[in-house]
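Below, in structure tokens: the form predicted alone, a single chain.
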Amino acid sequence: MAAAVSAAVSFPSTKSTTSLSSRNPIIAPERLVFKKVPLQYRDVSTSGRVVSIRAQVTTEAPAKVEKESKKQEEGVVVNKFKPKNPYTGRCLLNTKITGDDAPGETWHMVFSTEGEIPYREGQSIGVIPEGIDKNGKPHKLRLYSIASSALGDFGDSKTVSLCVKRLVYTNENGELVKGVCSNFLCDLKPGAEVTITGPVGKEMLMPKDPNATVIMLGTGTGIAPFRSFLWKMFFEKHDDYKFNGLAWLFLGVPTSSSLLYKEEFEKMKEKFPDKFRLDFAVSREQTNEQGEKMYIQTRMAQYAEELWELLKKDNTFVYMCGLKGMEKGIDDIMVSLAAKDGIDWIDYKKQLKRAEQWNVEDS
């Protein structure tokens, strides 16, 4: 594993705290439109005679406040191509990436695009296995995170990654069944065609502002993203982009034999040590001072204060992705903390989504 992912460290770049009141939704003042009508009155004061006079009495609507995305939006491509007009790539390199004693295989592999999939960090690819279902069926499409930069593995914005997990499991029966598309990737031979869809999604796009302090929380594969972000931060240099914020990543895994590329983040961690943090939580080898097992939100518990503390700025961003219930282990720790300072966190956590500060995708 080692090999592999210092081999892909060394490939050449390419040049290219306010208040939560300010959280509240801006509306814009109700215009007044002077729109003169004749309104009659009499006046006793002067015989009954009747005045007419000419008076506002009209309002128009408050204006619409068009809202400006908070991430890199511009430009981005959705669906160029699809199921019935897909793109056929090539598989270039599928390598393991999990230890053998691991509890499951995880793959890295690459795919040619020819620059012809234009996506961006944060965003998916869809891919269609080969063969038919049991009603002979063209299988259906199965999205996957990409775990590549824009510029791709290579630098050359030629190429697609993804990171797989092989779905292997015994159902109730007792028989084994082993997922068609995830069995068909981690088995696929350089040379070999991918038939793919997309790119798709813009849930999961990177925060605009290169000052911001972005908080990836994954489990297994819901590395992808956050992988495809940290390269763009940290091993690629762009004209127009310059990360000066502060990165942390918790990665969450069974086994430390299930760390997914720990050398390239660890690499990122020892050249920028300033603007990248790194906790691992191992559930299976690790506990915390009350013995518990070392879940990701058992760790972030370690830093609850410093975290709530990041999550009352405006730009701080959240971005999840991995198992479903980690979300829940996160609200139990937010819950007391926003407490304190007399909030209610899930009604503070729907202003986060909101103003894009809490994203959320599983993987």
Ligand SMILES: NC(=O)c1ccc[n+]([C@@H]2O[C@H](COP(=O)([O-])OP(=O)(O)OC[C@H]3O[C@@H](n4cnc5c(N)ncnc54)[C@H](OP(=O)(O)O)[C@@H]3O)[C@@H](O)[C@H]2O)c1
Given for the second form:
Amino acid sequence: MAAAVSAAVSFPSTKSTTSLSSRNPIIAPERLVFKKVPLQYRDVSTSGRVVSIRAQVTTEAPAKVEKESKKQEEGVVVNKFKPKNPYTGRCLLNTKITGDDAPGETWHMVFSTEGEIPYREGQSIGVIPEGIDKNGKPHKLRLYSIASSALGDFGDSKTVSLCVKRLVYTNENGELVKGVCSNFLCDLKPGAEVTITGPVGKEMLMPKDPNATVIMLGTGTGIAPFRSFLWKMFFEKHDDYKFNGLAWLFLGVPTSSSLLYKEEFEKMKEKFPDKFRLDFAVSREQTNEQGEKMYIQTRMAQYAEELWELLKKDNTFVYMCGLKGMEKGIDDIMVSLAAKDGIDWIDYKKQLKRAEQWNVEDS
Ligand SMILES: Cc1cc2nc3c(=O)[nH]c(=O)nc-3n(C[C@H](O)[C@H](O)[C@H](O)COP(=O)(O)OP(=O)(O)OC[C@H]3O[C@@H](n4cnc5c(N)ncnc54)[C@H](O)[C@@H]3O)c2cc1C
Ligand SMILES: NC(=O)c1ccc[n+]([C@@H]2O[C@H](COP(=O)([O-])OP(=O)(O)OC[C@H]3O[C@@H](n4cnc5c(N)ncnc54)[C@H](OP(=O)(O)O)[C@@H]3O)[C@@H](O)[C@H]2O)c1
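What's the form predicted together with the ligand like, now that we've got the form predicted alone?
Full assembly next; the chain just shown is listed first.
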């Protein structure tokens, strides 16, 4: 049995994002409020013994040993719905969550599943956009990270949410090109049908250990799986899971008007100041002391020693999601830190990966 903790969770209405009602007259609530009610919860982890592993922090990185999987792998469903037998859901809500002056639009959308898509935090779904491609064939599916916890935004395990950036670019002939699926999704109106496949993916499943340190590194819509983790950790009550560790989110976006779910995260921080750390890297507005652009790795570098100490612990789990390319920047700061302890970062990262402590999904 699990229940939502917060009586209501609302989307941003701060200066950094425009009001929902002015952005989307179709759903038009002055302030969108998710009322969450107690509900029956599919108990997904009873078969897995929760193992709490704590290592002493030492000045040397300990060798990683083979351990029981720390992820909630038992009973994780993949590919229940395939392109040949997809699930048809309905759009319940679709709202722009970036400000009007943001470089690009990102939308948060909720689809009905009637509980038929048994996803876990960290998984993705496929979406097959309406229409046909230039060869007259149905469009291929695109993957999207799920942005809601398994309970869903309405707390009844009957919805799935996405966070989608509208792809628009100018090609080499100077023509404006709109990405097929992202535009289909961002334009969806409540009531419209959406063809869904999945769920898929195991890389980004949460660690089982409720005492873990979970470091989340997201750029742009790469925030999606972390919203899902953080709702489970801080906005919900589960009989078999109570987060008692440390969650640390680094989010990189271009402008403050493109900060995603900022108010939700600030609410979590207010409620759980000892369990949640929140750092933003706003690349086009902030710089470091050397005047360098504030990328996520630039922000992390300000906590480098602390992060390195955490990375030596057996129950620290790093998750990275978003732009390909950020991992290289993160490697660059870790290389010199590890070297100070005489450790080869790339070798150590391999060990972390084997121990499921370094988890990356990007595109
Ligand atoms: C596991 C996974 C999870 C994902 N999760 C999310 C998510 O949560 N949210 C999200 O928004 N996206 C996510 N994506 C990306 C998503 O799957 C789509 O790729 C994205 O929405 C674009 O699809 P589209 O149909 O709109 O574009 P398409 O019509 O498929 O066009 C994309 C193509 O356009 C071209 N292109 C793109 N940009 C440019 C450019 N600037 N200049 C020239 N050509 C260009 C490239 O050839 C590219 O392949 C995820 C991807 C993966 C693999
Ligand atoms: N599961 C997945 O695999 C998954 C899930 C969700 C999203 N994604 C992918 O993640 C990407 C997110 O794009 P978006 O348009 O939503 O993001 P966005 O809003 O453009 O934000 C990306 C941020 O990262 C910065 N950045 C650019 N290059 C970087 C680098 N090398 N290292 C660190 N930071 C860098 C950007 O800075 P500047 O623009 O100022 O340079 C910007 O601040 C998309 O490609 C999407 O497909 C993947």
